[in-house]
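Only one chain comes next, encoded as structure tokens, the form predicted alone.
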Amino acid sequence: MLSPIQVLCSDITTLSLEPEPFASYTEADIISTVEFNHTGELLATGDKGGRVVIFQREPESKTEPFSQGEYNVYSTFQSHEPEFDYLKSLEIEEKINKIRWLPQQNAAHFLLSTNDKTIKLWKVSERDKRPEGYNLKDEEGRIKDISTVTSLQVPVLKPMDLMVEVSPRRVFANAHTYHVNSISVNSDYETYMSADDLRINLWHLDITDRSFNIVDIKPVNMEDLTEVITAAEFHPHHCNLFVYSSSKGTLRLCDMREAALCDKHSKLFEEPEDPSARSFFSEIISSVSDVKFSHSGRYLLTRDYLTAKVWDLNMESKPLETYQVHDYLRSKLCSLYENDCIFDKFECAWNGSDSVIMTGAYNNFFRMFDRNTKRDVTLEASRESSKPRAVLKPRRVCAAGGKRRKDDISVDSLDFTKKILHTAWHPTENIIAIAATNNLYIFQDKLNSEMH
């Protein structure tokens, strides 16, 4: 069994402006994406209000051994503002759909953020010195009268309080007719792709006024439309390979060496449907909401409504592993359809060694599956159970009509308004970030750090 995970730091009350533990929050405070950078030292979240908050990991302290691993707010900035498309008479939300870090090349950090239409490249840098002693400017920065300058001096850099500066470096706009659902940085570190419902575009990070369309599944007649693109990602090592998932539950692996337009896939991953299990909801629950390459590049992890699946790139006919995330909801699909929860898009994540996978569920539960031992655990991200450095207790949901044990939770008492859609795993350590509505929970497995 996976060891209990300990809480390092719970919510982001400073961001969501909650002075009281259970104060109300606004729609703009709801976290919509979570992403570690490549070293895990920085963690970025985006919310429905268009804001990005970056957390930085504290260095290890000899006097406070528990302080290592805690993440504190490093910088907060407004990434996107609400806009209006006058040609289509449509409002464009400021909500941050995805954040992706670029590998660090120098002292500064760079990240991409996107809303439904516009992708932005941001530079995050530190400044702890300021220049003083200009010849043509006074201390306030005003231009001096040249006639008053009687001598020349060499400007010097003076120490100052550390300041984190965030500045927009590129704006990639006007390339998507439909809502952007994915961005992925290529392993060549020069290009990235952005995907919407029907198209995938390839961008160069230095060029904002044009992109190359590499996938286009839009039919000539929109009445013939049968599926949409739900997620896309580049291979972690081969810059020519990428995968995209569809609302029909299929995965398509494409090779950009074959053709400029990758409408013809190299491999199609699809699980044959069991005719006896077909129902009205089959197509909805089979839609893939997220796809992630393993760190090794050998496997694909996908999430649909009820399951998480691991696919081997060398085996297209069926998934290598299938994990039931919340099979007890199968009897509740009708009510979940009526309240629109059946359309929720859950994300999934690998641990650093690809041996454990994680994904979210309802009632602020999240699930972890050990691929080696085939054991799993259900844990809860909530204020009540997540006191700092308290050990999380595994939770269990009792299916309708099933035998109920002590501390079991009935499926009828689950709160479907509390859902873990966005999760992230530290690239090398057992630290996970869980977004639960407007709170960010960061947990660390201190007891079994060699789990991966």
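For the two forms, the rigid core is made up of the largest set of C-alpha atoms that agree within 1.5 Å on superposition. Keep in mind that this is a model prediction, so the values were computed, not measured. Residue numbers count along the first chain shown, from 1. What changes on going to the form predicted in complex with its partner chain:
For Q153, the Cα coordinates differ by 2 angstroms or more between the two forms after the core has been superposed.
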Contents of the next structure:
Amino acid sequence: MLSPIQVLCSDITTLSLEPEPFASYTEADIISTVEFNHTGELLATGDKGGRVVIFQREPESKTEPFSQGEYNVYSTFQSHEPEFDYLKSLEIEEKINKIRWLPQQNAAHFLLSTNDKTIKLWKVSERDKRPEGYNLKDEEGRIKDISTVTSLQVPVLKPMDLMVEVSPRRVFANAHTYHVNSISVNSDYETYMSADDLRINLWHLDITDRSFNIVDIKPVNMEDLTEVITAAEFHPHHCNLFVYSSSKGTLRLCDMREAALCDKHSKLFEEPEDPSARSFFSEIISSVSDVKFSHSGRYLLTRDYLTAKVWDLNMESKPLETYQVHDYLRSKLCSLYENDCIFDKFECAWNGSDSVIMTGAYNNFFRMFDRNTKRDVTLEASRESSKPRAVLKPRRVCAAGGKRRKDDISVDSLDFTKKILHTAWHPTENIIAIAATNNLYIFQDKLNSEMH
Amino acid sequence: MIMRGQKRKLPLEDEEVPDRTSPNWETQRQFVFSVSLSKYQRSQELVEPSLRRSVLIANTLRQVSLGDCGSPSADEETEQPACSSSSALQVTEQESISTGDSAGGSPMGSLNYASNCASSSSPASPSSESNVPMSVEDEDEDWGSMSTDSDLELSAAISSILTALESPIDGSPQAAPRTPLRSLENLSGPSEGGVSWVKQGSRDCGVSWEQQEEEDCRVSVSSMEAMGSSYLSDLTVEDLFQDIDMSLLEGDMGVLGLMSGGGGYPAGDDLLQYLPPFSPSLSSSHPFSISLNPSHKCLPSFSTFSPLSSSTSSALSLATSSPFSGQNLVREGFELENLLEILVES
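Now that you have shown the form predicted alone, what about the form predicted in complex with its partner chain?
Next comes the full complex, this chain leading.
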């Protein structure tokens, strides 16, 4: 099988784009999370305005072999509304922080979406038949005049245009004092966890009025607080294991069998600091912004500000592999601190076979690293370079003043307002979804499509 | 010309080695300090500040105030604050040190960070005692960015004293009873007042006092009253007192140990005006360093400072039987005045 990186380097095809946005988008349109479901058929995005948009992949068409696999809008709904916390006199943002799909168990699809405080379980179902021939109502639903009814009929199900219905099935509220940053569905398909800055709660999907607190790192005296939880995830196969990352760059693997409160970790993954590379910002750039288990469950992928690291669950002392995402920013940390970019939280993703990892960067660049061949590529998600069916060409960032090839971008001309924080990889195929501010880009491995 | 005992400076572009005597590092440190401060205060005004961001900024502030042992990375963007402002910054650091407030004291975090500094190979988990020497040495740095070499013997002596001091402080039985207000985490919002800005600096520099919050506050107020007249002449003690009260009502953000408010920063600027005018030479005060060494008698004066009243004193202070004895405080105030006079004279 061809190495994905080799193919992607030369042959990335744009599948579909969001409809042409207005020149100036509203802040509510900024995409804040992207997630494929377990089969890859559906792709959900959440935005700052509290809306969720679900895309569905068109089934393969024999007549047009090259148009197979396009993602089109399936459903749009308002998941969260802005709220006001009267006790604190603070607004609660409606921005969707995370979406996680539940594994499909019947015809309907279920997903969890969360903002800073409240998690909701949504049921997404299709309706393509409706009953016709009521006795007491006419076709428009108006009550019939009984005197006009002369005979009885049995209503019959007739096909109708497909309608996608979305309804909230559960609302898990009032369990988090701090901002929820992660949710993760357990492999037992019965429970899930939600993590905020200081606590992690375990929920049962059917019970909304209580949850179990399984991690609490809040110090007795808040002034002693120096570390917060930044991300958390359940192990894909072992329902008792989960991992959470901290702002100090540590990962903690916890076993729920050990104790009810998992404050004591089973394993602590931490890389010793390199004293020669120390700066004022060492701690900030070591803060882990995302953690993902590999599909196999053997490895962990973490993202901090400048690097992406792959950890082996069996080795706590240091990561297995470290990939420099944009090391050219290391000398610019001071100004990145000033303009707040140093606090950006980039996500990362595995491909289906755990051989390639992907993460975003600035200037609408995103990077992919092949773990086996050690090759990497930088690509850009932009309107100009992403016409449908176009092939993405690799980009390069050169140091300021360095030797510059044509089409290279100098570090100083990077646009730090265009950041790719959210990326997702199809669970089995080489299809990736990239969120660039208010635009969603979906790319496919061209070779993959040609084989069909 | 390279002064004797000073480290030879490598060209900045190639620099990877920590070089705390580099002026570039010092200015960067000042810059990071001021940026962190303003960031923190601004974040209090936001809708609901991100806890992660606040914690990271707070940790950076602490690290900067402690005097980092990190390498100055060649950074073209580092601003060069005006010499007067940098000296003003140092002055205000020292001011904040001597203001002696700490509603809650500097948390363990500052020590944690000191530990990050000193034992570079150790992981980020906190280990307090062994790393006080580094913070002590850095405290010396704060006093006019002296050459480190000239203070090594000094800091060695101080560090041994301080390690002896550590256990009494940590083992302080004075676990402050929690005020009911502190549990009202829901109450948040910016606290007004300029001295809140000043308090941040002191907390940043301090050693851990996690058990001494309320006592700290009360004692700090009294110490401020004692010292207030000497140099905070234009600022009434009531204002300071008011700020402390407000700080007790702070929400989660506030009790992170860095009080601030929307109006904090501008008021802080006002505070700068009231400080005695320090000469710009403070920032490169070799004369000062020379004067400090022989005048060891100044150090014993620090030793009688209550630990909570200043970060420097925490670094330099000897064991005091009762850190909160009121009698010491007035004496401390005068001794501080002496020190300030020395600074002025230099």
